[in-house]
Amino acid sequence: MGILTEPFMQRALIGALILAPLCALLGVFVTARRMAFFSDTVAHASLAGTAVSFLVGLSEPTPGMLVVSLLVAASIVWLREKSGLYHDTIMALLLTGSVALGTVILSRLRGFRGEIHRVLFGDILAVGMTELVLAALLLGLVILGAAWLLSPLSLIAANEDLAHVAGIPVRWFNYGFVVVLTVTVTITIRLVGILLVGALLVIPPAAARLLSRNLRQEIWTAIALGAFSGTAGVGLSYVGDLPCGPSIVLLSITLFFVALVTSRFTGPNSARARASQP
């Protein structure tokens, strides 16, 4: 039972129990709005944020990561409105630009290789109480926001033009969602790293969609799958002496394939479900 007695493992389990469901909840709307590439762009911008933090002498890179990621996220939305370019073109431009900038800055610095590895691949074992409190507050905010604004969020995800006609302030909803998503991605990088954070936003919601018949069911299923894969992944990494972030992601992928097989018999698209429809 060492996993429950070691303080760093307790913090790791709490972090996984908060951040994995948080990503899964937001991921339902990320996948519905086809924004998976957006989360990857914001995550990779954190590399430039890390480099800027070290360049100005900060010992903790999270503030710089958050500022740069928010600037990149706002730039995506602004350039989409002003330039008329497609989202994927804008995001590819900013993703490659931020990675190039971060790499150039880090090439001029010395002594930060351990921190760079942590940002790229995650290190939930090093998560602190401040980050846990911030993550818990963010989870509470997202849950309350999703419960209060579920109808407009669902309509925007389904059809933005129809949401405009219905009188929903789509632009402000988009900016608010982008800010929350960016903050979540930045914090979750501590869990699985830049290279894998997109998986937590995509895989549990994708598995939940296979098993669900409506949006509410999909949200709760995604949260449950995220919580299980996060905590079980931490436990697996402890028992097998494996990297924590990759363990969580591989377990999530396993659950996805289990959901894929299960959905063939019990999901909304199964033969039994089709046969029961009038």
Contents of the next structure:
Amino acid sequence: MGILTEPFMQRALIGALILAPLCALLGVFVTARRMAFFSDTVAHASLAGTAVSFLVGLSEPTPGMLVVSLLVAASIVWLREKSGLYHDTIMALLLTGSVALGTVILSRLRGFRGEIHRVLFGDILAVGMTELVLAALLLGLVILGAAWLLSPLSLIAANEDLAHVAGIPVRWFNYGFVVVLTVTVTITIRLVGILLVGALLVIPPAAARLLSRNLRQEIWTAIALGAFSGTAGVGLSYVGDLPCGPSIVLLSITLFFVALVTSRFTGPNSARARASQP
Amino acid sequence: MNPSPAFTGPAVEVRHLNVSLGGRKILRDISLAIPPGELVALIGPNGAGKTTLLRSLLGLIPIESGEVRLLGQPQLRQVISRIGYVPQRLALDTGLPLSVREFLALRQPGTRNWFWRRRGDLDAALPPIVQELGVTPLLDKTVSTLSGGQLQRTLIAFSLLNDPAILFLDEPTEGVDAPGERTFYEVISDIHRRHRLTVILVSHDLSMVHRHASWVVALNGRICCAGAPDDIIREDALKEAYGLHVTSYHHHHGHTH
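Form predicted alone already given; the form predicted together with its partner chain follows:
What follows is the whole complex; the chain from before opens it.
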């Protein structure tokens, strides 16, 4: 059972077991608030973050990735409030700008060209103790936050005006959510890569949505699907000698289609469910 | 659901309010005082600023100049727990499969931890108004699947959960059929009478306003006139507000044409 005895596999499995359900939980609100493109943009900013880390001589890219991704997230919010431009215009600008900057810097640095591939597609060996500690801290923060703040977060996702009149500081909640989402995305990139991190945020909640009659069901189902596809994907990549990120994502997509077919028969929108409605 | 016993002034007081949106002046020099316990209808043509006035009272859009006081307080956050709000054509996000039970728990005092509680516990915590509005049979339904009338009753129940002193409703009958609209005004009138709360609603239906409102404010960028329905819903007053010839709104058989 090399999969459980190899230290790098242990780290990858623990990382997947923490990060995939975390992404799924946040993804419930990311999909409800149509923020998938936002998470994609801060993910791509990590390429510039990686390049900057190596440019300034850091041996680990994670700190630079976090700083640049948070700067890009703040820039999206600031430009949206100040420029009057649409969200997707701003995000396309920052996404392409980050990728271009990161690629140019990495192409000029000797010995780091291979990093582009690692950052884009993830690397099972890239999950180190730094990432695990950060992921564990983040998990603790999100569990505590969800326990206290699930109601306001859900009301904001349902309707911001109602949340405002209920006395919820909507703007501060939005800022907090953006920070937690950005940090989660950045750490998860080490496992699955920039191009595929969005899948962990979107696919488990989308599959869960098909099978759920209420928000509680959707959250639990998304977490379970995320945990399964994350850990089983890491296992699949070890057994089949496949790239880790794509294995996790392909497994998630398979689960999504299983959910799609299942929902036709037993989901909240199935003929049986409609027939039983009063 | 009673007005604050400590406060006897106007429930809503507006002084020289000016609001612009996108560089366009929407409201000019609005001043009004609404006594507690009134059922007030804001009427006026499309683009008159009815919704803008309601939203600026609630702090949902910034005001350019002037002053707004709710229950005597200039800061909304000081009275926010005493305000109820039913928004216009609510786009409750269909991406979030909130059941009606969960939706009500988001506002119901004491059910912040709804995620971990049993359905029976949540149902037991609901106030009688939920039953009275006929929302109880809807508790297991997803909010996004409700009909216009069901959603409206759910929203009214939601807005009353915090025991408000003032209830704001923004074009609440939009998307509701004619019988549903009649029922709505009867329900609001009944709640207003029984709970003696101040109700402020934006409406297009002059017949229903005439029948149920105790005070009418006619708006067209500024306040054209305000007073009892019999005084305001007259041809000359409406002509000033709407800028056209308006007749045939007094019906004897309970509907509009």
